[in-house]
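The chain below stands alone, shown as structure tokens; this is the form predicted alone.
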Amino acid sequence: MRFQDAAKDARAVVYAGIQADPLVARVATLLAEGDAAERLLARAAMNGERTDADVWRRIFPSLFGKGSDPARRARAESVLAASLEVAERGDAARSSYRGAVVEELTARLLARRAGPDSPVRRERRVLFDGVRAEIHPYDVTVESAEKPEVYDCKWGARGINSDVLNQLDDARAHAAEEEIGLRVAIVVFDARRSCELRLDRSSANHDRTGLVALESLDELAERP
């Protein structure tokens, strides 16, 4: 088993520009340090249905109410402002920005426990001898010789589909044939219950595919 950079087609080049936007890094930094309530605020605000900050302050009184901790309120204000910047990118770009944020957040959390011998990388393919390579690259990889990991990142539960699940399970199975324990998982910036309902409806094999949902993102920083 080996890792390889994904081919740079036109879509990848455009998306790389979005990934490099400082806004993506700023939102991911805030969310990496944030708690579950702040991440829920970010998900709601980035959906773009309401761009009035005062509306969100009323919806999340635990973060913005008079009795909330001043330091936490200041941090929540930063999360809200950055999230609304993403929401205001418009329908065409918003989806790509949200996806880039989830990928960057995933990479940052994984990097907290990955050492120099386990580099965290983006947009990588996994190749096996004698097996046709998948065109679709994995969003984030931990390229450890002993415990490699691959992750596909989604903004919402609707992004979970059979193609993604089958590719992850195929990679795990091919790695097992080479006596390599490859951890495969999907990271979804959505409620666990929504993700589980989506998985329950899928006929793809996902019994050994991990799920990291909005409530459990900090698990990425822990040793599997």
Second form
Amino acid sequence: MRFQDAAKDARAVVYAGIQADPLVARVATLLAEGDAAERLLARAAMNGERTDADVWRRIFPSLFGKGSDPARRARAESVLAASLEVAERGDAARSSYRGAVVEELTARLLARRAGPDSPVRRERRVLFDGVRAEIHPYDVTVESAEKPEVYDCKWGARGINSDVLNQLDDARAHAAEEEIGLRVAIVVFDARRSCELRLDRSSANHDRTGLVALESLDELAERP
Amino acid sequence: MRACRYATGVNDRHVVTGRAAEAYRALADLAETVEDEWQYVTDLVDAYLPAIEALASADGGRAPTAAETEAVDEAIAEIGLITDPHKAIDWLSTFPHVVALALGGDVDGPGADGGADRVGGAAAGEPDDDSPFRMLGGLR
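Having seen the form predicted alone, can you show the form predicted together with the partner chain?
Now the complete complex, all chains and molecules, led by this one.
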């Protein structure tokens, strides 16, 4: 088993421009330091109809209300401002930005436990001897020789589909054939319960595929 | 007098959660127009609508503060502006958690799993007593 850079088609080149936008890094940095409530705020504001910050302050009184901790409120203000910048990119662009944010956030959380022998990489394919390569690269990989990991990132539970689950499980199975324990997981910036509802209806094999949902993103920074 | 105040608080909470549930049903009606996602929309509604209604008795059934009521009403106004059924599906997942955070409750319900674990593993099915949204409602 080995990792390889994905070939860049025209769509990938355009998307790479979004991934490199400093706004993506700023949102991901804030969310990596944030808690579940701040991440819920970001999810709501980045997907909202209104971009008036006062509206969102009223919707989240536990973050912005009179009794809220000043430090926490300041952090929430930063999350809100950055999230609204994403929302203001318009409906067409914001979905690409949101996807890029989830990938960057995942990479940053994983990087907290990464070392020289387990680098975190982006947009990588996994190749197995005698197996035709998958077309779609994995969003984030931890390329440890002993305990490699691959992650597919989704903005919402609705992004969970059979293609994604089958690709992840196939990779795990092929790695197992080479006696390598490959951890495969989906990271979804959505509520765990919604993800589980989606998965419950899927006929694709996902018994050994991990789920990291909005509430538990910090676990990416912990060794599995 | 105390019994009277308690009854008013309970009623206030029921009224607020009732409005949220009504708005959620309207959002589901819009989301259902995406035919390919009818099953997922139905599953979301089956899971979250009772959970929103159950918020009426969460946190001891105390009366919501003015800020909490305003938060729920603003969230209702937000989803009322949605015209794209695909966005409506996204909000069917988000709205219940926003309302629960505002009211100090939990919409994860029995069967949810609070940790990052296997999708179909042993942890699934355990009650979620540690919902981060609920825990983080007040303090980090």
